[in-house]
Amino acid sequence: MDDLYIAVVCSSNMNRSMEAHAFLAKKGFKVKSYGTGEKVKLPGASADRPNCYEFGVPYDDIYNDLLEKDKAYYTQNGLLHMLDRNRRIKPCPEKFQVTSERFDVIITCEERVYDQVIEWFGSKRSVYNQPVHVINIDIQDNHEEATIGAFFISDMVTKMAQSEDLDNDIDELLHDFESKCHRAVLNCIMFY
């Protein structure tokens, strides 16, 4: 199964999904990343005033916008560094609900995002009868946790890729993963 097609999904396609995207791409996996939120949200100068962008706005433009707003602040909190990494991976944040791609495995980074992905599948009719494993690992939305989460996701995907029969092996794989990493995993099968 080393031709697995993977999607990693968080809310804004900025931190957690992009860190995992970078890790998996470096290991040679076929991977894309997405967000499920209404808008791309990044922390602002105050908690009640986040920076919001539409999906599809280039990472370059977001980087330059924050640079203009307050270079020192957004350098210090790591957002400029994160955006710099993102723009080396792909042009812009993408919204999961509008992609026509079909994946073998979709990994979400928080339960709310997992629910949104399941809800999206539930709102569509299965056309291809192609199964997709939807898996959630909760990862806090900060730089350190995103890096740790990317290690976990990379490890899990590597094990999946080594499986001869993922549909048959997935429950055992995820059970082993949970006990090794001490993280609860949600999973289900949906159909394209």
Contents of the next structure:
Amino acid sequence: MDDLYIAVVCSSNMNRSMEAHAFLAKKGFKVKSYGTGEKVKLPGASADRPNCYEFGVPYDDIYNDLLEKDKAYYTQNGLLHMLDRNRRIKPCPEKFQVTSERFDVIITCEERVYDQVIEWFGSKRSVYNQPVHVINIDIQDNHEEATIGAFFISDMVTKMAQSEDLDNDIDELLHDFESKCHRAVLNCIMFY
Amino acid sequence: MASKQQQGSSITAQNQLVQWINEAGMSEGKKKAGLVRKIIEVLLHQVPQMVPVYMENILSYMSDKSPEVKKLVVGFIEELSKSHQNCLPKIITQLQLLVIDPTIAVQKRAMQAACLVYRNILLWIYKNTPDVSDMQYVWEQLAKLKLLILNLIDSENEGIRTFSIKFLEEMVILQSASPTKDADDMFCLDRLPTNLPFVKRKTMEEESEHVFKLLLKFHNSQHISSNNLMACMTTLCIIAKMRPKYLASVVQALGDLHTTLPPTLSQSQVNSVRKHLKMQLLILVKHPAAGDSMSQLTQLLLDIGMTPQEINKVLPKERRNKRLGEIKNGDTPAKRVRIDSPQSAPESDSNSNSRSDFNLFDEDSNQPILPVVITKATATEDTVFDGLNNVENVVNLVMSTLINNLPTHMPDSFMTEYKPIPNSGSAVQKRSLANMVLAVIKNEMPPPIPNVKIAPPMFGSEDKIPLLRDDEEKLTLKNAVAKLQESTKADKQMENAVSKLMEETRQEHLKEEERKTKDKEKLIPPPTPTVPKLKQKVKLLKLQELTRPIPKEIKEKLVLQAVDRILRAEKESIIGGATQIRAKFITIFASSYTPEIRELVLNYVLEDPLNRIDLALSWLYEEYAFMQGFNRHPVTLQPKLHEKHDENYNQLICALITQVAERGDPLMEASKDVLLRKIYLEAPVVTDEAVEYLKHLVTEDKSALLAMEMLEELCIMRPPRSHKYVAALVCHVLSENEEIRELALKTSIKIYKRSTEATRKVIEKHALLYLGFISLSTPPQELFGNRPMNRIWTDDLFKLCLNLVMLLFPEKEEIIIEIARVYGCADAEAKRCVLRQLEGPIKAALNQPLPTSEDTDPKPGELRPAFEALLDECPRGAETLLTKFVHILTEKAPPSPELVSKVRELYATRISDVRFLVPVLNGLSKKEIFAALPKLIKLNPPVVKEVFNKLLGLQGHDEQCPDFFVYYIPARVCEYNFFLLIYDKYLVNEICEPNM
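With the form predicted on its own done, generate the form predicted together with its partner chain in the same format.
First the chain shown before, then all remaining chains and molecules of the complex.
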């Protein structure tokens, strides 16, 4: 299959989707990343006070905001580093529900995100009848897991790209992937 | 000015277009795809007015071999259908071709485009353009296209099926009436113009229904793949949303899916499908059109494992309130969901219409039941459910059913389909029972007792349910009705009802299972876990289940044919360089399988033995390995056939030899000696039988010499077993054929000289055996072979027997003792013959150096050890032989003192014949001579003459040893005189008494 167009989606388009985005982009895939949440949420000084931003606020701005709030703390917990990486990849977090792009494969990093993606597809009428495989791999929202998850995603996407006929092979491909990575995968096919 | 500029740019664009089109014509692959993409882009967006001019150019790329280019053409067609609808008549046929393109990617792209094109065609028709004939043409072509894609739902490619599903969804929606007059739902049947004769709404609607049914069938088919299933689910939900008239069927189908997932799905696919089902149901629930089927939907959601709170959260606010209001008014339809039911008893109930009091749901089945008079009008699922909680009621019901409805014979369908109800007695099962009983009640009360075969008594009345199809008012029965509607084509209604029942119970059971895992805090008494095994791995093919063992005869025949093909593939194997492997195969087949294969291979070898002898030999080696136990037969092979390992080897080698030797065809005849020689010399072991055959061959005139030669070669070249082979050779020394006899003798001696002790022994044994014959009174049969003859000894026969031993004598002088022994026992004729025969060899031996000390010359007087032993032993009856022997010894040389002493001793003890002394006379002392003289003089004149010759030293070789005279004459000169006197007297006596 030539030139798969891939979307990686997580909740805030900050950690997991961006890690995978960076990884896939480095490997030369045509990839975009999104978040499905209401807002971009980042851990704050305490659990009940997260830092919330609208989608569309540049990573750079968020970076500066956090820098201002508590440089040491956000450096120590890695947020600044992450934001720094993100702003090198693209300008700002994007919300999945507003994009008009049509992908071949959408990879979600959490079941809730998967649900939201499916729901979004269900909420609108398909116009182009272009199929898209939506695949969920559960990845915990922390640095380490995001890195491991990105490896898995890259692995899977590589296999997909090697497939001559993805629609026909996806079942087997995912089955292999599951048994190899010992991670449950959800998938379905939706239409644009 | 602006228009001029525009014109200018248009011309530039056109020039550019032409240039690209030319370039594309000469390029390939990616470059061409890039060019085509640019051409299409520029044509459609910069110079759309030129589309009719260049359209053909682009459409012609359809026949390009690159799928990429073809896909671009499809995109172009798609675009044209939207923006240049007057081109539709031209492009519709092209699209048809692309839909059946051999490349799957192109096919899929074309099917995707077909959806859009279909919509655009409708738009075009709505516009009602004047050219009706064009329209009709397009319409007809469209019908063909639809049929093509419809058939693709059976494609082997999953992706193509998915696209087909999507197209069918489009068909169902476009060809059915829309309930709402929404502006956004611009495609529906109602909008089709009525003035076109070829557009028949009725037909289209029927088509749409048919396709919908097809989709349902596909959705519920057993072997649907997970992706197709999910695509189909989505499609059905979209149809349900857009066309609410299908909603009930869709909900039913989803319900069925939940209970009976395709068995081919793997665990994770099951998870995905369940998840998808849930998502689709949630989407449906939220849709305003879902109102009518809300109860089923919520029930399904509960079944899937959602809590009522979760469901409630999902529902739009106004509907939540509405439902509460309905409950209060009590005028709700028969079946409905109580959304606010507490989490603790989610499955205890979901339909609560008859009572407005929510407390009802806190009560257990144990709670005493108020006597309720159930009439047809008041009966609801709940009242029936309550009734079922009463033991007495149930007993009565069962009894009456047993008495009235139980058939005398168990129906076959029941036998095959009945499975124990896993969760019988649980609230869930009672609920579904209540549902079914209600269905019966609502229709007719009391249920008639038809003489239909009836399954389990409790559900006997199920057979009436199909009748309800006509009764559309009964909302509560929608569930059951919808189920039955689907399967109207099923043969028997009864069977249907039973199978549905099975599904019901299974469904309940599955619910339990799921809940158990999902909400562990809820303590539901777990029913006996006999989960139907739905979760299997993808593409788990169990060959054993699909195949049957082939009957033995056919198997053997197939094996035989296979071997035959391998045998016939001699040339091919050489070309392919597989000669060695082939040979290996053949030998394994031949040695390990049935006698038929052995025969086949043997015949094959014998067809062209000269070229296939190597194959035969490797087969022999294989058999040898089995015989010796180096190889083991695989356990799968029947041991019976191969009990006699050695037999196989022996049989094979004998078969080969005899066939080669006796077949007699000219080809074989020419190469016979080469082949036989090769077999005998190269086979791992020459069995006794094979040796025997060779022995037999010697008696055949044609092959005698060859056989002899081969025997010789065998003995010499294969020394370890030559003692076995030599016997076959040695026996021919008795052959009546002189040539063979001579050869046998010569060869035997040759072998004797060269071979091992064991072989020598065999030869000696034979020699002695034959020697022994002469002591027999009549010649034994061996001497005559098979010829019937008078068994009388002749000189020739004696010679025959002595041949070998005489030849052996020079090699092994000790054998003379044996000869002497036999001689002792033999009669006079035989003795005479022996004496004659022995003379030569002994004389020859005396001229030979001693076998033991070859480096030194024979000393004239020295006794050879064998002779000495003979003299020591002196077998009985062999005195004459000894005398002759001593004579020979002293013929050429005077007796050595050693010999003299031996003779003297013998004379004193064993041999009293004075003649024995004659050869050694001149070694004796004077006294001895005098003592013997009187006897000597009485002997025959020739002997007496010899005596005196001896005494006087007149021997043939005396001049060779003058010392002898020097020694004798001076010392005994007086004795001479004496001897002369005696001699004279002897002569006188002889003259006077000639008869003495």
